[in-house]
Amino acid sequence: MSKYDDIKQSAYDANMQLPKLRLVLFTFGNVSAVDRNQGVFAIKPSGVPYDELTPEKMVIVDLDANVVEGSLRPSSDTKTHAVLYKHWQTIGGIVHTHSMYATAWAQAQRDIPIYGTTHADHTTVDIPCAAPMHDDMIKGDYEHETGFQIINCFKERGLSYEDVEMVLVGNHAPFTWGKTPAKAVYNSAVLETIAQMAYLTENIKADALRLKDSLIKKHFERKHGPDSYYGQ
């Protein structure tokens, strides 16, 4: 028995999400549970394929990516999920994948526009992407400068890391977070449909028009909002 063994069940179970919501290939993604009381967090190790792990083949590492117990090698993108971790302290569980829609937007360098009522179920801005890294940072901590390529891109635009729960990194892939490691493979499942959604509605209209504002504002506060009624 561990102390991390509940992190390592949550990671466990939520890297196992991927495969089955066809969000990874191979071992294209990674999902990590923070426990923050223990100030550590559980993550997929590096490179292993989907139907070799379990919870006991988890890493635990700090906020700090180093490694606390395990015998494997955490995910290349640890340092990123720290960072994240580090500095926006309300969110539980983080998701990077590279699913085919969503990163193809990443690799244009593109926002996904808020076309329909999908998207703003969940959010009432477009899907963010963040610019491509500058030089001096991909010399650097590559995976630490990713995370603060993240959170730059929600300070300059003014976007709160708990309202948006998803970002597109420009040219790399997207990543989601989450209360929770479960939400935050949710949150991964909506952005890539909201990927395909988006990619198809321009391929059929070129100049399709955005959502109005008052169907983004309906949509989202019947399910967010103080008077909200979907669902029991």
Second form
4 protein chains.
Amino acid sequence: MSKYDDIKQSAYDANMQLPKLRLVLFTFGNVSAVDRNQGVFAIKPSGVPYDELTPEKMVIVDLDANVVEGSLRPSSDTKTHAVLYKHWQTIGGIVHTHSMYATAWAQAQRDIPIYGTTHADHTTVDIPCAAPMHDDMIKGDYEHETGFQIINCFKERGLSYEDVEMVLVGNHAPFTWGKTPAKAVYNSAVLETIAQMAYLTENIKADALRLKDSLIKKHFERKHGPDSYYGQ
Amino acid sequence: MSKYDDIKQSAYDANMQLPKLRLVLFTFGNVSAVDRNQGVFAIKPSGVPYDELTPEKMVIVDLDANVVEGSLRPSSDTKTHAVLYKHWQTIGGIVHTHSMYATAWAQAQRDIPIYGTTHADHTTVDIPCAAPMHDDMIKGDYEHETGFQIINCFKERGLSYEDVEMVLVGNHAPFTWGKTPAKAVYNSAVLETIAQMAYLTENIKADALRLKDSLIKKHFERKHGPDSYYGQ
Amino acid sequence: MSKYDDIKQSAYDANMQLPKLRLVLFTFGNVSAVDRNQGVFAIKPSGVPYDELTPEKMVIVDLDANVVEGSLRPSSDTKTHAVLYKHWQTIGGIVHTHSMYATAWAQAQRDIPIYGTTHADHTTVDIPCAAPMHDDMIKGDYEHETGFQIINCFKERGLSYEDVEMVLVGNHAPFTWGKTPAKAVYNSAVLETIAQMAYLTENIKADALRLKDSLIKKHFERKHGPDSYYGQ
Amino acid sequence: MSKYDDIKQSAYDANMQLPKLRLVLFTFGNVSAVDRNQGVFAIKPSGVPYDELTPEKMVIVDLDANVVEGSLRPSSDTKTHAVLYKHWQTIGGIVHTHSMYATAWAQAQRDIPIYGTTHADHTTVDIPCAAPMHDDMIKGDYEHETGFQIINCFKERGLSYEDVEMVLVGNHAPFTWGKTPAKAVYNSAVLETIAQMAYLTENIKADALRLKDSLIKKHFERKHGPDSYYGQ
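Given the form predicted alone above, I would also like to look at the protein as it appears in the form predicted together with a further copy of the same chain.
Whole complex next, starting from this chain.
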């Protein structure tokens, strides 16, 4: 028994969804779950195959990315998670994958345009693609800087991390988050679907137009905010 | 026991086919089953995952979309179903999905051209894509108006809902219907296949020609009408 | 017991491979198995879902497509099978599917160019796409004429049905055959793979060149003919 | 019992991963495992379906491709494996597949450009596509020459087989290798993923730029070499 059992279980459960949703090949992805009261998060150990994972193997680290408990090395992306948890106070879980279509958009260094209501059901803006990082950031504390690349992208564009729970890091791959690790995984799967739909849309019609504002607003507010009427 | 058990069971069975046929991610879809004698239909509850569904959880609503029985909130698309049932007298089931290829065509705001006999086996015209809705319809009673957008599209084009059992709503996604909920689900899977084949066809040959009339007529009449000779 | 039990079983086994290999949606395909001594073939009954098939349900017809045994109606494509068996003496099984990529090439009315050794492992020429049929053939005995459209395509191009065991019918879909029904099914899966590879090749490099002759010859003869050294 | 049991088992295990990872159709692939001390390798028998394989059926051949033990004929690609083992001293396993996207790039005769960190996590250069072979090599000892085509490609480009564990053979398909057969299979799956991501990237943005050097170096060194910090 550990006082971190809850977040270990929740990080484990969320990690195990990634292969089930076909969002990862081998070990190319990780999920973390934060405990705000104790100031720590549980994250997947680095390079451990999903079918060998157990809740006990989750690594506990603090918000400066120091290991607090666990005998395995944490995900090599741990510092990115730490920076996001530290600066974005209300998120409870973070996911990183190299899912196929979202990663292709990241490699193309393009925002994913909002083409339909599947997109607008989840967010009202194009999915931002943060610029590839500068060489000094890459040569510096790379994963730490990756967190800031994401945060700065949101600042510069005036986006709120509570409204937009997903980002592409240019040349790299997507990160998603949410109030819980399960929601962050849900966002990863939604992002992959949106990315594939946008890919197909442009290959059907080269000059496809972004969704108009009234439809964006309508679909988003059906599902979110005071007047929503989706779900129980 | 309820006097609506039959349509609850049939709506449940049809809903459960959607994930099996890979037509939905998470809860992005719904099926309803109508009982014309009792003037009501059974529909999926909103936002409930497919693996938590039971026949008992189906919601019974009348053709004005008022809940008649059930403790859960019905699908947020319920008013669209209600309008279609009310105006189109002979349909027994309706399906809405955000299936990948059909949705991409809807996002591209294009009819799906009839390129081959797989398409002509099911209908003799291009799959219509209704125009994106006007802002006043979107800001008004949106799902109710979505039903009229579909009905008006069929009226303007002189199409019969009995001949063409599928439509794309521009920027949104497909709706299909049929004499039974099972047939409506079948149509959803057929539409997704036709949509993918047309996508591939255009990407093989940019200037692909629509199927010629004699072949359209032949393949359709092999399967439908007085001289059909397909099936038992 | 029936004197046709062997071909019923072999047609049944081959039909059941189609959904397993993801070559069919619902009932969009059929396989037949011929018994040359008895002058009949066993074929899938029309419109019967694969999971309701049994060997007993296979329909026995003669090479003029007359039903000899069986209470169900045979596949609507039966006459095409009959013509091919009658004119092509050494084939033992025939398959018709609407598999995704092969059908897209048929809809684009294009031969599949030979771009690589996966193709050359099986045949040395482009996969022929027979022209869409003339209106009088379509309005006449359509499925009977479909068989002649295939045979005439091979005659005009000087192809041997023993060297090339697959064809696309323009605007329609593929037919494949082989010495056994199992080999015909194998060819259907190979054709679908070749079709997808050629699709991707052209979308990577618009001006891709056909495979050169020496490599075509080498790969084909590795697997076929007196000097082959593939397999046991 | 045989003194080759270890490599038979390891070749068997690795071969069985290919269908599981969806890298092969039917028998279109093979894996071998070398025993450097005994100067032999175990390889898949030619043309035997994966579900009929057993460790005992693996064929033992020496580095000149002579069969040493086993009643079945070895893979028709055996000589290519033999040449690679003979010249590249530190590899322990080799894989050949016709996986879909990697083969499409080979058919297009293009190197796979390095577009993202998924690629850089594994190697720092474009995946080389060896030129299609000259006619005299094809008409000569083809599979033997295929080995030299790969080795010469690496020589001409100044690549090390220890740094780059994968290659496309123009017009043919990929070969991968590694210190163990399991690593070689891992590389096959990684290559297929990289190939698909690059395909999608170019279809999203025609003029996509190669990944910049600093990011290539960073991601590669996160996972490899003295300063790596990925994995346990």
